[in-house]
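The chain below stands alone and is given as structure tokens, in the form predicted on its own.
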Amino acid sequence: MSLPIIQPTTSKPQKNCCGCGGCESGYVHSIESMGMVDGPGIRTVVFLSGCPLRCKYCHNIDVTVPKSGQSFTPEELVDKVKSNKTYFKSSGGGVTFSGGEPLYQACFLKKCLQRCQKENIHTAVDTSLFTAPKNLKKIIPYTDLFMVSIKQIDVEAHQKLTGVSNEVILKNLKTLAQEKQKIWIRYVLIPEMTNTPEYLKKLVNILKPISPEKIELLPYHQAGANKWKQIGLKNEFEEIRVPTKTEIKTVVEFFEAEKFKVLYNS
């Protein structure tokens, strides 16, 4: 498929920062004030604009457009986040930086995380880890939780599904484990594409040495299908079916049998 508006930024992760506005400001697509599914507790979820991947099943395709949305300085953005500190404290919540790909704006993200840390706000980054290792290392000291979205574990299947290789992703995942970071894995279940026994066994072999706190299963859905049309793109997955309850249960039981803690959000 040819994407007429927003092609993958690059087949290789960015070496330098980034997609932000000179690093003194960044682009925010939207902010969700009372998020309940993007990390522990009640959270402010900040959707940063831009993403180097082009996942065929993306339900936030509008957020992948670089430099779209509203420009913020780190101070302005964290001031908005701070307004919910009462809810964070009572629920064990905090702020989650999502996207798009938040590491697409690595320097801006780092400055925001630093300010949140000074405010004693729990920080989470929801990321594909498709970024240069040095960009990841910028934010490790200021991130309490990495929510790593594994798109596909097989190299060729990952390339077809996202437009990029997963080589640097797996390298960065090992780095997080070596640095003893808190990791949650997010994995989208797509019938016949990510839930086959072959792919699941490969995933388990990668994750066992990583020892993530939990695996969050996200069944594929069509909720974001209209967004593709709104920005003039063809949705190749328009006819792809959602997984059945039986298929989901099978995958949950598979991971549980491998001694992983599994979270399933319908």
Second form
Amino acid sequence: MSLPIIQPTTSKPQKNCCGCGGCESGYVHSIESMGMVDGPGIRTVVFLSGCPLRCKYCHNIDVTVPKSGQSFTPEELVDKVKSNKTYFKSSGGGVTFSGGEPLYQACFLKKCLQRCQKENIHTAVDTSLFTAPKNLKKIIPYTDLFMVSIKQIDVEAHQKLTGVSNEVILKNLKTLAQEKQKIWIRYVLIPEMTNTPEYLKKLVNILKPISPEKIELLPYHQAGANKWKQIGLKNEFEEIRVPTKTEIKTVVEFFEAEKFKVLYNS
Amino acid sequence: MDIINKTMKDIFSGTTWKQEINVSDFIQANYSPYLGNSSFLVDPTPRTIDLRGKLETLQKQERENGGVLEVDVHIPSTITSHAPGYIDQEQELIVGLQTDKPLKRAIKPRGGVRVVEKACESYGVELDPAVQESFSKHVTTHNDAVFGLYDTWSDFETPDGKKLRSKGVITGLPDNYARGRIIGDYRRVVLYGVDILIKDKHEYLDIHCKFPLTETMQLREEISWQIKALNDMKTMAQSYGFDISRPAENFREAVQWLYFAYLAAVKEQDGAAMSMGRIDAFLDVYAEQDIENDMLNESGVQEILDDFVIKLRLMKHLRMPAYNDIFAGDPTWVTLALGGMGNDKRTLVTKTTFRLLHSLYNLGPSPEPNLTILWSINLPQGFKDYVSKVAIDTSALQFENDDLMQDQGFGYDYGIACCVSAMQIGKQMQYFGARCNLAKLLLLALNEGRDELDGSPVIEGIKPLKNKEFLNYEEVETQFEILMNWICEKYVGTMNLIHYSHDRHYYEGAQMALHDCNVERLMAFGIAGFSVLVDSLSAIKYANVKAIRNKEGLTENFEITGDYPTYGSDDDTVDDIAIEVLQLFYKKLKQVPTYRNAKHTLSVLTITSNVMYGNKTGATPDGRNSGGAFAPGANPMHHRDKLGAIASLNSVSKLPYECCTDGISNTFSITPQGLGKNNLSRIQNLSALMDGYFDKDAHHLNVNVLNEETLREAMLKPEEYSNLTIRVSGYAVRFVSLSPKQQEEVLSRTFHKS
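Next, give the form predicted together with its partner chain, keeping in mind that what was shown is the form predicted on its own.
After this comes the whole thing, all chains and molecules, with the earlier chain placed first.
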């Protein structure tokens, strides 16, 4: 059995709401108060529940369940984040909204970002960009850094890997570039599925005009596999191997040769 | 009037230190802060490498021999008891051993001869019967004196005639071992030479100690012991061919004089913690002087310091195996405070601070000396990043908040005793007081003053709870306060009689000689089971807690219905309980008078006794099972800190240092991957983490950077991981030297990941 693509929430959206129904409160799967690998410096990472993608290698599958976790008002949530300000100051860190897909609760996300900015907290959004362009535009003014997770660059392969097309993603990516937003690209290296020369070349062609500040390469790992079992799903990727060090090095060198600044675990 | 001779006066600047004993004034007037990075540091010399090899061979032999290489069962240790000993006389730049052979442990029966007997027995040797007889028949040991007092004082007994100390409520008491925690100002011997120090003692007595009354006689008696110790120091140094009656005149002499002073202390005493104090900026004055005069180069300076550190690593005491339950891994707490800031905005970080840390590379990681970084937001970035690198590479450092300790009145020339206890060097001493098990105290409150495990009465007159089954917060709180009143009186009383006995029968002549005559005394109380207590109170307050009682009505278990906030989640609703408990306990301690009017201080520190205390404590209302380990020190309970490390650090940083000036210990483990994507970002993140944490007025952090898998592997193949060092609770140990139970407890702790 696989999880069906989740439709936007059926609860009655409030006026001006994107449909997430979360203008007053939103669902937080969990909070990691010490994130050191999700953006610059020491970050509080807020995992918002719900995701419209069904990536076969998802390592946070439990977070994709909408309306799971704890409900917070933007004020309550930002109060929790605020408590870590001394760490943001000393490290150049801040808050990262991740998920799931944080834009799945776009109105709630926007309100949280707005509040963080008022508190002078650096804001990053870790997103697939699979969202309606109007949702993205809502948060642009309040987001200091977009961490865009590109799952696949090829349309068909993207559909196969995530269950959705990447057309809107590429469109949104262009918008970010046009709006001169600061972008980090995150790309998961999966042997044979995302790290083939063909895909990588295609990716580079798309990214060149976007000129992201950094490309973060995330080697596929199996740490999230258990979570699938825990919520009663079968993970088709159980058999997929993790990339070797040589494979990772090849990709790093490839991007560096193309003059990208590459971030990876070493 | 100048107290020092002409040569020293001309070499070094300053005025006050030349007129009175004042080492910190000398430092301020002569040291050079170092603002750079670690690039000047040098590799070990062939001589150091050779000595390191000999050290490692000895340590390996010791491990293979069951933890102790050799015991001298004949000669009770004193400053002058043993002939000179060497590792390799030709090679050593700094000399001196506790006995005539490296790692040959000495007996110190003045603390208690039975303990020494048992220790000998457990290592397969027999205490010399002549020593046994003389110390049991003709000498009153510290242990004899304390038990003499216990035996005649029913106040320190339970209603059924047992000793209160056996009940596991106040425990780890220094009544059968030396109290330690006293830091001599060993630098005084270097700067002034012993003769001036003796002269100074006499002068003080002439002026301040006139007519014979109890107090003046006690002081005169103690100072006479101090003067004897100073003379013995000279004799000991003489046996190695050195004259320490005069000041040291160069760097090598400075290190040698300093070490002799310390060696005298550890030959005389086997205190639980025998800390070194603060020597980095002081020694740096001599090092830079010699470098400037072309007497030494960088390699020469490093070589002398490495040799000194080898000596500190060889320092050992003879302990009973039971001692391992509370202080696991054979620690000696040669705590060395490094860095910090001066009183004039200049940092006290010097090149020698770097050099001492660099010994962890030149000699390999090691738990001792217990390297303690005095962290200030204002430390130079080069130093911050270097110590972060060292912590990541070795897991051998602890960090303490210099800004906070200075604000609390410790000045800028304080040291750290044991793990987290600040003291002004040479001006304050402490009476160490082990700890009170607050989780057990809570259970006494729920069980009418009976021990929850065997039903035996510990205190009389405690009424049963009205709500025996479903616990009511207000009622439990009131009952607990009654128990707190009772235990504080017993606790302070017990400490008073222990330290009265220790002062009279096992006085630290050498260490106290290196203090001012009018020393300020602190009495350092402690608590254990802190997070268990706080979570238990939170559960009773915010959830429904049902006590499951056995036939005798004793609590066996607790059923919790509903959620409750746990300490370690940065949630004020429960963190406020934590703060109140500390404030209340400290207030109640202060109401009970202390021996010699010592100032009450309090710590939240367990060493490794959190496992043993937990073992002796029944199930608690927070859901912890009977016998389950407590979290160490002020740590939140394992795996209840659901919001990650910083939320956990935030909860701990709220604890009020002003009522816990003996220290608030927090131990933190993180995987390298969790700390950042590459070495550079790991270093930056760790420095920033420390800044962020201490900016919130937190006091202490032990930092371990390692993977659980490494520890699991080390449990399986200990011989391959003999040097794997981890920080446990205010000190470091070789992981493989912990008991399997303690190893499991370390592994059960939260490892913060990415």
